[in-house]
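In the form predicted on its own, a lone chain appears below as structure tokens.
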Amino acid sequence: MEYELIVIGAGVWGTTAAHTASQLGIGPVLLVEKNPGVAQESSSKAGGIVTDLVWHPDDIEWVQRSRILYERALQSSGDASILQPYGMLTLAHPNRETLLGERARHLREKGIPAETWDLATIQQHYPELDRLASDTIGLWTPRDFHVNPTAYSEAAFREARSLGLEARLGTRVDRVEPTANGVRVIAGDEVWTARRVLVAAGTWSRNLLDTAGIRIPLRPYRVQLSSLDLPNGYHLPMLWDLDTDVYLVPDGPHNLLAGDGTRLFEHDPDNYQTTGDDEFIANIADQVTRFMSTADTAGLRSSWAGLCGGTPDRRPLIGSVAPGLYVAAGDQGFGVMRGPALGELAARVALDQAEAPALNPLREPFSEFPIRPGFTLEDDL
């Protein structure tokens, strides 16, 4: 049997692609990802920040559109863990002020509601930040939600699989063959061909296609995220802390996500620390507890650490690479917040249904470049 699209990798962006080509009705299409679960990987490691506080006039049409992805899938599935509309806040110190004022007033005049505060409205909100800074000032964005990546990816999957998806979880593919008329996919003993592939594996996206001999400009780096419990609960929205990028996510009643670990330098997808080192472990307790006396009593549940793919211009990778044999791919980071519309688009390109041109994924030849943080609130790093 030959398949008209066959993606392989099933975190947000690949389940999304499935989901989208499954929706237009194109012909057989297969899912293939090597853990036994969807969004097992990266896309299960991320800290799950959805907002607004993007420059980039593209992501800000991603971030949009995967809203709109997200609230349906939670609409269709009625898994309220998808999606929990907690807000953020984003904190910083007086040399911010202007940075912090333009993006409240470019939101604003696109109708999304944003608000410079000082530290005593902070503390009027969110009476538990006790030990910030006098002089902190902070940007609330109360559209800000946090996504559970793992729940959406399988509201998406079981949709598709409703539409005819075909899968294969829990193998993994050893390398891809294109043809003259197609690609081949091979793994293990098993051998399928399709009219056109996409690779959506994430970080591992970069080796797989080394099988094919192409080489894509994407460097994996690290990045951290621990659960801490707090015995005595607390009341915060999402925060981030521009000058030490400090992160904090609610999760339930007690339990509060944080991270800031992130490793600027290139990391085998294969092998790879997966738990949280102890300088990140040490130092993210010392951060959450100069917020907030309330963390003095905070424990460590558990840490784990994640891949991220940078890319020379901290664009994503999307489009062909050889006949029939598509990538998307470099997350950046920040792969989560657009996941789904990045998924979309995607499957799209593949499919002849759209075009991307600027994210031609050999627009610029590999190379050592330097890994440089993609989600920032500046646009000139």
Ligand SMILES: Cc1cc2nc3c(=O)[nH]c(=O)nc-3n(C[C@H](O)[C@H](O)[C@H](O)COP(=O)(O)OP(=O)(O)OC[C@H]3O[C@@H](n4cnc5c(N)ncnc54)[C@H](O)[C@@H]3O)c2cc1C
Contents of the next structure:
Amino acid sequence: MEYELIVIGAGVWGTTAAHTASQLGIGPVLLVEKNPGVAQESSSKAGGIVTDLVWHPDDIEWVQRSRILYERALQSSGDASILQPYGMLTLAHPNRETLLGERARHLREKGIPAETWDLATIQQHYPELDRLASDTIGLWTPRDFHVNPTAYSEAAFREARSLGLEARLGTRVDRVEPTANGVRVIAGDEVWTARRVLVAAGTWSRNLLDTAGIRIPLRPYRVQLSSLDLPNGYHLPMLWDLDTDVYLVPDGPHNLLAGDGTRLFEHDPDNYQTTGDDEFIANIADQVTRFMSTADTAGLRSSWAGLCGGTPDRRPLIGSVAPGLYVAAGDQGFGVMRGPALGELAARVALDQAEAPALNPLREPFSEFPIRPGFTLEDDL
Ligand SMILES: Cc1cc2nc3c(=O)[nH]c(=O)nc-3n(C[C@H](O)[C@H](O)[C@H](O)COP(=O)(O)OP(=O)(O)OC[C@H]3O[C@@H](n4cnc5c(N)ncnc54)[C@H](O)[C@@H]3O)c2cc1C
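I have the form predicted on its own already, so could you send the form predicted together with the named molecule?
Let's see the whole complex now, leading with the same chain.
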């Protein structure tokens, strides 16, 4: 059978792309995923922060579109774990006062609420933050929220299946081969053909496209997160400390996700340490005690690491790499907050319903470019 579209990879991006194509009713669509379920790689490891505080104007649009798609999934599935409206407090040293003020003004101009706070205001709202330096400043962005990317992907997947999406879970694609009138997808003994194929295989996308002799400028790097147990509970929003890059995400009444451990060098997606490394584990609880004394009794529940895809200019790679063959990758560490929008866009580009020339995946050749963090406040890193 010939498919109209095959999507490879069922993270947030690929699941959304498959959902979008199914909704468009373009003909048979197949989603292929190597794991037995959807969103079991980077998408399941994310902190789940969704914030308007992103440095590129397109990202603000994509976060807003993603919010709509997350909300839709919440409404249609009834799964309340998809979205939690915590708000986010960004903390900084006063030398970033101008930057924070500019960002707040910029968001407000777009109709997005944002307030700058001094320490007294921070502690009035969150008295638990009792160990901040007296000159700490904050940026409060109340619309920011937390998502459960796995719950979202499962909801999108279920709905797409009800619209006719075919799926092969637990099936690893070995090769993709462009042909004269489409693309062949090979997984073990199985071969499928499609008019179009979208590779949304996260940090595996480069290796998969290598099998077709196409090299995209993507370098996987490792990001770590931990879950801390606070026996006495806490009341906090999502927190991001700009000076240390530590971020905290509420995860139930006694658990707090805490991260800081980005490792900006290339990792092999088939062979990397999936638990937190010793240095990260030793430091993360201490980092949190710098914010609040209630963390003195915090214990480590678990830690893990996943991969993110760096690109030379920190922008996503979305579009055609050969006739009929497309890619959507290059999340740069903040691909959950933009994932639904980018998955939707990738499907539309692959189906000739949208154009995104600025995201052309081959705009730069592959090189050993320096990997830089993507989720930053500044645009000039
Ligand atoms: C610790 C950590 C914290 C993070 N926190 C945040 C956050 O707070 N906010 C945020 O916005 N982002 C965050 N991110 C980034 C976010 O997780 C990613 O940007 C996002 O999950 C990317 O989604 P994806 O669908 O592109 O990739 P993935 O979720 O990795 O999906 C790719 C899929 O392709 C499949 N696949 C790969 N190769 C093949 C093959 N050959 N055949 C079949 N299937 C294949 C994989 O199994 C996988 O399911 C975090 C990442 C990490 C690691």
